[in-house]
Amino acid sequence: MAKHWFEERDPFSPIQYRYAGARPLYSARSELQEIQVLESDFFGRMLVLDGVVQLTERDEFLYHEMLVHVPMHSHVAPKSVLIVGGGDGGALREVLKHESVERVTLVEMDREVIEVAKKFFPDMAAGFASPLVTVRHGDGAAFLDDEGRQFDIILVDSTDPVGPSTSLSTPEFFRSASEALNDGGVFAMQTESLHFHADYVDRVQRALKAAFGAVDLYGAPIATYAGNWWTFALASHAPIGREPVREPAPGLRIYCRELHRSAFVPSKALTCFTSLGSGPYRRG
């Protein structure tokens, strides 16, 4: 039997990953993007949007736990949470593990992503059935423009900053998010690879500092994302410590107090990476 191969079409990366034994299960085009589900002997089911792998069953918990639990454990008792993007349900699943949470609003542009997640990734998408959850369909940036200050945690779980997702990393969006964050609240978003996108990471850090006042950066190793060392930005109106402020929520696979502490990028590391440049290789 011939082996199925899947090769990414990643416009935001200088390399392309190729997956062996990735059999197609589902393929369709929504109003916004191409959606595929693949089945891999090694990675399990894989969600692919516009030719780029978004998650695999084998390692999605690494991304979702680090995106969610570092900011959530930086707040003493988060009650109201906004997730921008996150239509696969992984971030929502992790947010709902915190007993203090009273309401979650998830704003996803593409309703088809949610339906595909419910069908092919039911364990990950189970949180959509929670009575604490309200789902809105539309642009997260436009949603925040219409909202008042009312969230303890804002999480941006977006695709790469190309196409429709570019609106989620602009100074205007960050100002809207800052205005929607309660006092003592925490904002977090994925900010790509420190290896390949250091200039983008630096630009986001600067824009967040201008909008919020306090900003920090942490990372996690994720094998299925180009560059592998993935980064996440934290921002708040008040200084952000690098220690969790409470005990870990139940039911976690990788997040713990020690990982929280060690995930933060040394303050000078970003400067070192941006000094290398993000363009073609240059000899020293």
Ligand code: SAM
Contents of the next structure:
Amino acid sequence: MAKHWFEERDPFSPIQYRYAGARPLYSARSELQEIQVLESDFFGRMLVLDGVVQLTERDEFLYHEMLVHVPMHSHVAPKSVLIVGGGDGGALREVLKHESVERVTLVEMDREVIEVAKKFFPDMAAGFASPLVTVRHGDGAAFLDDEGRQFDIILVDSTDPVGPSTSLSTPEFFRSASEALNDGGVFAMQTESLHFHADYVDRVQRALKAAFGAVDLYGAPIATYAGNWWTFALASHAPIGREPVREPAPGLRIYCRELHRSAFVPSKALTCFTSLGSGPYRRG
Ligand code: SAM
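Moving on from the form predicted alone, kindly provide the form predicted together with the ligand as a structure.
To see the whole picture, the full complex is given below, headed by that same chain.
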């Protein structure tokens, strides 16, 4: 029997995960949220915000490679990239693997998350030292409101769509993001689980289509996110294919041409899960 158990407090999941052998390493309250770092026998170090697991050392590569490399390989040569959220540095690490990238702006509302990531996940957060990177603190939605059109890629790597991150899935935010995207640019964001949040996935797909013109849906099986069949929305001003447009960047653990192709979710799957309804449990 494991000595330490960590029980997740995910307010918007119909199931709660318990992690065996997860010892506390760090715990503090920032101005915005409770930040914890745990060390688990199986998952390695884990970052937890407000009781919800954000990443584990064991499987973060799958989430970050899929969030970042599907949109990045849908663009011939992305130069300017915006990451909204992503204070752990995982998405940033992946973006910097693309040689075409000249500048990355990361807008994170909680500076403490970045400091904790640098201390407890130094390899993942190494990209913050890059001269190509500018970090801004604040709400990503407010930041985009003030921006002109200037990004080839916009990635939203946020917490679940509750509290401060609700500003990142509104029609207004998507309109600002569409205006800030260069011609030929690609927008991507994580949109929760097909099993548990199909209504939310569907709502975001429709709102993105209205704001950008073209939208698609892909997924990846993330072990530590409730519902596991995690989804990502892809949006652009004109339809983009479901094939990478160039060879994979160097240093990737799992992303490859075959995974890119096979990740896309047929619209029938979304219709199927949406038709199940949310029952007594609702999200978004
Ligand atoms: N991969 C993770 C997941 O899906 O659970 C997300 C990880 S990353 C730590 C999420 C970050 O988004 C948090 O550090 C949080 O502070 C930030 N965030 C949430 N809402 C935001 C907003 N409106 N603007 C900027 N950053 C935001």
